[in-house]
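Single chain ahead, written as structure tokens, the form predicted on its own.
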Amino acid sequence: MYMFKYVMKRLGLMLFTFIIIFTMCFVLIKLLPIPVNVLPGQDPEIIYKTLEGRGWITNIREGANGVWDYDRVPILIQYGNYLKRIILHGDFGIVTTYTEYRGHNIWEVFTSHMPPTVLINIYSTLIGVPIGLGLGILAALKKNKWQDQVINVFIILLISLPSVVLALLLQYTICFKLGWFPLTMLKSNAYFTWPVFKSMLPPVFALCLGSIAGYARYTRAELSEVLTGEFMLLARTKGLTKRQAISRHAMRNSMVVIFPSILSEFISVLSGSLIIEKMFAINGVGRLYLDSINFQDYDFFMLLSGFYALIGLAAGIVIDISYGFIDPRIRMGAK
């Protein structure tokens, strides 16, 4: 009964932060000029008949020297069209401005970019938990030695380098300088044949070297601390040998604290990384933020807005329902 109370309340705070953060992204964006971009051979009013279809502005008309003018739609008024467009149709708009884009539904312009950044964080995951969490084992069990120390030194090399440094690292030896694989992602919906694959790998291992120091890191914490703890004494007393020991108390105690990191790392695969996508020519959904800010294209910023801060949210409630199923002495909830 506890635990299903903490687990309403969180719930209630992320969807009540959600809209906050939603609402002051939507007024911000509004306070904005609206652009409008009249490419050559098109109809003005058209485009400015999208606007007002759209619900930004209404009250349109042509001036006597063929500037075009117009009234904005109080940004009240405009946020409750907007989220009864998404409530009721699910309507997210269509994109105005991103000139590759123009004229597209921006909801389905949004999926079909998906499945690369999820592809490539989910690879970065599988890789950088078992190695992550194999070197923080390693290094707990062989404290002050010389493993050890050679895994502190990695870690922290890892630590101290931003993953733009690594990427370009990576991208200048193995693919520029080895030529083992190529400098960007190859263009194809064939995610899964071996030349779209082996076009993954560099942003993949840019991706995953930050998560295996950081594994490695928490893991050899957790268990250097647990590996001392009484109770351990108490088991070998008990005639259980060293590896039981480890195997049957010490993991499971060290990982209440490492296994809602690893869930968070899957909730936030579909975040992505807007600096390596755009650095590795990733056709997915970071490279849309970036040019979705570029070409002022509100809509499709908002989607992507709410969207980046939903998957923030729903990573840190994770972690924190995620300790009460793990460990059976925590109660969440209980006064």
Second form
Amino acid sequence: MYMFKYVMKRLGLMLFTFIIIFTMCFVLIKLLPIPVNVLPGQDPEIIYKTLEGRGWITNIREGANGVWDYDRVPILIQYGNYLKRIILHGDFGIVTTYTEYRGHNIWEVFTSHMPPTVLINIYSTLIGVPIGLGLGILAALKKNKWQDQVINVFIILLISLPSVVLALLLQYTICFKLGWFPLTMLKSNAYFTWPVFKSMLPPVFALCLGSIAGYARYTRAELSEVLTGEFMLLARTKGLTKRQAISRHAMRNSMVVIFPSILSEFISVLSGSLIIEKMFAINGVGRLYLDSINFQDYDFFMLLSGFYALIGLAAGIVIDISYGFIDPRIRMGAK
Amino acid sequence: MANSNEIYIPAEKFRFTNRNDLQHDSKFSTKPVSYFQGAFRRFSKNKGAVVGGIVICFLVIFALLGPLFTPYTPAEYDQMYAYVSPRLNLFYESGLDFWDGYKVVENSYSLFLKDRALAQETGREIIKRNEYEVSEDGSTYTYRYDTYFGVGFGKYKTISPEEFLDIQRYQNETGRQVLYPTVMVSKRPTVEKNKYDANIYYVMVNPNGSKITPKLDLNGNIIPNYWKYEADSPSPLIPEYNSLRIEGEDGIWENGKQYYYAYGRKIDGGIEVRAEYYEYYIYEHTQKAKYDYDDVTEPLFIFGTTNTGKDILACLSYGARFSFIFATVVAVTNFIVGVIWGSIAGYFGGKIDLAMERFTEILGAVPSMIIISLLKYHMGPSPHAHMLVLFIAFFATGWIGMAGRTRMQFYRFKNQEYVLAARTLGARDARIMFKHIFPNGLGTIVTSFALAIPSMIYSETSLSYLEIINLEAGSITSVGTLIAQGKDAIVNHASYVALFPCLFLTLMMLSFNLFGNGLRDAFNPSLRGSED
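Show the other one: the form predicted together with the partner chain, since we just had the form predicted on its own.
Let us now look at the entire complex, which starts with that chain.
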């Protein structure tokens, strides 16, 4: 029961924060002038009527020499219209200034760009977690021996290597010099065919190398602390072999801390790494986000900002909540 | 009241049982070690941290003094010298195949001959040591190509008659040949892409084809296609020329007649010449008033140039200088605000703390990308506005971490006995906060301050790499912009464009990480003596 109350409280707080961020974004965007770009041969009235239909402006009138004038709807009413459409119809608007997708439904464009981002993230987790944990465990078990030293150097190098540099280095070596992979990811929807999968590998490597170092460092620190615990000595005196003691007692205890961080990282990189998406020209959400900023497509920007804010909040809350589920000793909210 | 059983013992009768047994407090033979002395000692024992600190010093010195080593600024560019390889005079003069301004090229036969013709005309070592390798089928020639002299003449250049005279004056004064004989228009290649190429001074196998293969004479030499005229009947199109001549003062003798080469052609708006760009560059930078402020004596780019011909050393050092100054300013601002906020929240606790915590929690949950793009929308596209956007965005999210750390330190120390004692003695809140509690938490706070600087530089670099922020203006630039250009340069076989900024960024992150870790351990008193 305590647990339930705690989770509810955290979720409520998260929702509250999210609404504040979302509203703030909306208001700040609506304070800007509305970008209206009329294509040659297009009737400007249609664009203004569309804007009116979406509830942003009202009272359109054509002045002399073809200048259009309009009144803006009060922001709170615009916000009401906006939320109503989202909640009732799931309608986030249509693309207005982002040339490539002009006139498309924003939500559809967004979901069609999810797969590459999510797939690359999943692959990277699948590769990164076992290797990272393995290296961390090895380093902790062989603490201060040469294996540990080597892994430590590897970790500090990878952690210090900025992801821009790491991605560029990978692109230069394995894609350009050795020619094993294409320079950028292929623009194709057939994600599970070999050529596309192959072109996804360099960004996957770039993404997972950083997280491998992170997991390894974290696991090493946690496990070596657990290993010095007195219950480990007790387990050995009870007659467990070293292997049994480590796998049944030390590992489980260190996982209490490691697992939530894996979960949270998995969620937070769902939004993708903007740098890696740009470097390898991945046609994912990150690219949409960058382009929506550059094209000033405000409705699109609202959706993506909401998405990023939500992901960030969820990643934070997952850590706190999963502690309680994984470790029975932690009873959150209990007095 | 006197005791009747009192025994009187005079003082002289007392004596020490053992003279050596004097029970004085023994003095410490060691000197007392204060917290910061200990921290410094622990820090200097950590080799990685010390090396990191030294590297940081070097990087800061590079950022501050780097602009002095190059006469260029990030604002100057020269399209002719795009993708020029790095050259350090030391290696160039020693003849080593490293950092010498040459690059390895694989060219077709006709391009190889073109470079050779250029080398022959100007007397430059365009093909290093004249060594080349031919592939088995004879189609590609591999050699080290001088990216400076290889530019050659570029396109035909139109200069004013005054400049034409001034170059002649300059040539006579210095003895350097800037202008070379020109080619008659009717004898130039007819294909559009080669028509204006001033490097094609020779007779071609097929002047109407797209290939620029020179025709060779029986001895295998290139035949110049110079425009020559009889010494006593100059064409009205040819400007008068009496400066250094590659054929000598007497011209050339052919069939018993004296000829001169034409060194220019009068056209509308001036004189069209073939000027060797290297020499012309020197002439321009040393003789012309508009270049007088720069100290360029010859084209020399220690780190090479970008795709627009900007000096990478200048871009990198100005970018690094901006990054360091900017990050330090933001970090100091964050530090001050964070410490004040955190100490108030931590010291007073209760309702004040709760309200302040909620505020920072919500502010901290806003992704910085959203803040940056919203601010960018509101402030417009100019680079100075972007700088302000960056400052506000880094400040808006940056101080929260500092505040949290300070708050934690205050929670840790505020209920300790010495604080209670200070309060009992009547110390005011501000005194307790900043005289008694704050110095104790200083170690952790300073460490996070040191680690904030690289993370800020890194964010700034990433944002300019992603082109969300554009800081290019005048002498301000960003390392991230350079990396973005370097990425495009890779396919043009100019990997050094990315190499130097990446090296800078990596070294900086690595050394700050080592330094920060060392600092953290040093300020942790529980590690005292553990390394001995």
